[in-house]
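For reference, the chain that follows is the form predicted on its own, supplied as structure tokens.
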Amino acid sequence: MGVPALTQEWMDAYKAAILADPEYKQIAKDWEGSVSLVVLADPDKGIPETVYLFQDYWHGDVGDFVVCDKEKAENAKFVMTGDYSRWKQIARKELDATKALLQGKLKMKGDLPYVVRNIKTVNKVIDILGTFDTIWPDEV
């Protein structure tokens, strides 16, 4: 049985899913900062306000992965923002999360040379989303 997506229960399973992860310690060994994704409203899809989610990734450890508020969120040391559908597409892996930050279809606030610099990071942390069942909301 899947976990409703952007749900608190969605990001204990996915910090679980990192902790859990045998290389994920190895390869984030130098990261330092906290990460936000919002995911903007779209009640057609099932999403009928912004989601604010907010991860916290310190040298290999994680702390914080919650459901938050705007405020938390836009205090992360990243903020990432983009539609419902292109977080999905990503986390299904049709849609590299790179790609779409170039292509403009994600927007990040942040360091993005530190984010080049980690990004086998970045990119194993967005491999493990993909790892565990979830419900989209567009697909109850």
Given for the second form:
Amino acid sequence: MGVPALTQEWMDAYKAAILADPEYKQIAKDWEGSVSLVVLADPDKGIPETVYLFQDYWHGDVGDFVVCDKEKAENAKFVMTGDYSRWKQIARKELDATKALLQGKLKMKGDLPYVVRNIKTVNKVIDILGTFDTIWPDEV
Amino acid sequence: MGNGYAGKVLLVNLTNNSWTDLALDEQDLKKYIGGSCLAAKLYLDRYNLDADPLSEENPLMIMTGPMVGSGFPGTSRFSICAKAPQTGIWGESACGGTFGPELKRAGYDGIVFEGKSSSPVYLSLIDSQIQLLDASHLWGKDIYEATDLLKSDNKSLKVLTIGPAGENLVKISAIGNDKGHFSGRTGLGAVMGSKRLKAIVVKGSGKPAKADEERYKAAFKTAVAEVKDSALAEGLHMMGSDANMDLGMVTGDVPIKNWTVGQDFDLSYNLSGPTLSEKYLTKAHACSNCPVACKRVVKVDDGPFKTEEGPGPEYETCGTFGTMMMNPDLGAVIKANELCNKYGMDTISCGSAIALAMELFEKGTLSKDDVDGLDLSWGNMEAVMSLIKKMAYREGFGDILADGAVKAAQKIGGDSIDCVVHVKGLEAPMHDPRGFHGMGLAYMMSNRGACHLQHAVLATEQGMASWPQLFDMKDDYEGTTSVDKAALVYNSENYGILGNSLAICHYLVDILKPETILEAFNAITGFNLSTGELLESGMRDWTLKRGFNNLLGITAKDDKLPKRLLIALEEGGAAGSVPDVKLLLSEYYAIRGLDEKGFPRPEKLTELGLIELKNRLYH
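Mind sharing the form predicted in complex with its partner chain? What's above is the form predicted on its own.
Once more the chain from above appears, this time first in line as the rest of the complex follows.
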């Protein structure tokens, strides 16, 4: 039994998975700042409107993890934007997020050297994304 | 001047102090494009392959490409080619900077130096005015001093020069352009030194013609937009090529302690692109007409490794003088880079040779007495600075290392060759094939020895670029598998090798869409090649150089990885993984059309229009 992707329930599950991870706190101890994931509308795949997801990370702790509006999302320190299909590939570990970014399949607004410097934290958070069961809207 | 080409190469005979123009055939230009591919064709047509690389029979060829001088992003390049002193096979080394476009503006696609001068000279090519001038006042000067002297009366001259290493026939010596750009690999500075050719200065006022100016402008505009939209370009601009240090440490790409350790995040933190920017960067710098500006200008303000403001180290140098030596001091890397630049030595080969010496010192194979009393403990960078100078001047133990790690190991003896990571005599760059098996195959099959710039495998296998419009490929390749890699390497060679014939920077090959590059190429030349024809040109390029090497005795037995790369690392992104050499080679040989001896099959040579090469290989 999974949780529906890109919903508040899914964000709660994601946050819980991060907090439960035994390595996360140590790996992310230097990370400061919020991250937004923007999933572009794709009505054919069950995403009628663009979805904005806000995540707050601070030195190994996790704050707000919410579905939000565009304004809140765009005020995050890092904003990652991509097609639904790409996010799904990333969550399923079919596409590495760094490769997606370099290939232009994801776009990022924010301090790129900071991300490079903290690539272990980024990889860890994305790894965790694939650790809980998700129901994808185009597979319902 | 024709479209995209000057249509001629300047042939300079240093023995006779004479020169003449060599007209280029348009059909040859369509087939071989330019750069190192055209150089290989010229070499095979005109010169004796059996020549000693440091003899007057070995020509030194400096070649641009059709897009050079157009102003298109990344097209400031030129390739320097010869039979390589370091390896004895095909040698080429590309360079960015300012020299290539200026040579085109002076009315030439390239310069070929034949023979040998009896005394030091330099070539002055200022539009149609050509002179061979006395260089005795420059001989012995380092690259920075010689460049400054040559520009003292005219700062707009573009300079290509060697330093003491090239003069001393050090077989890992480099050639420097305007103190900021270097043609380092395979030791071509020694070919220049053997000819007593200290420098070349160029100034041109022409403008290479384009077949269709409006079409070109549209392609240029598209290219600039693609650069602006690229995270890779942004990363290179902000962090330089050393952006790879942090990322590569996670994936298992970065060699550590002479390829024996798999991961060390303290080293990568201290040696990374962000650290370079935070602590030492004074400004970013670009090659001619490049919107990416990945070059670093740096300065170490104080301490034992204080430097003047100058070109900063690339990722490769942060590897060889950083992780490979267990040196966490980026300031020391910058100093080592400055010394190599001034003396004119390749930083990959130089750093790899010193890392070998450090390992042999630790093992007791080399004693303090063997190394001129130096303490070659890991990370002792004071000793490294001494050794760099000794290598450039062939002094003491420096003379042992001066021809690269392979020849040093051969001189030292015992099992020291097992500590050298090389293919066909060229030390591998700082990308570990245990983390990326396709790179292992690419090293084995690169025509100048282990190399990451004769193909685009670094980009495709590590996910910096994806070109499904060119060939069948996945979005994401797992590094530590050999499955499905032969086809990826073959295709990435056929496309990536064009960087060296079109003479366009490999980073721009990765950043720009292939159709944008092709559109610009066709707008400039009017050749109107299809994508398929362009890729066929890449196949021809690879096969031509392979044939060159086959004629020099290279066979299947030389297509191998060194012992060290077949020993798995215990930690890091490549832990427990080694390339499956047998699988990689068997699949690749079939796709590439090589026979069991490692020769291109006759039908493949016919298919690619390489009939003369076929006749020589199968006479």
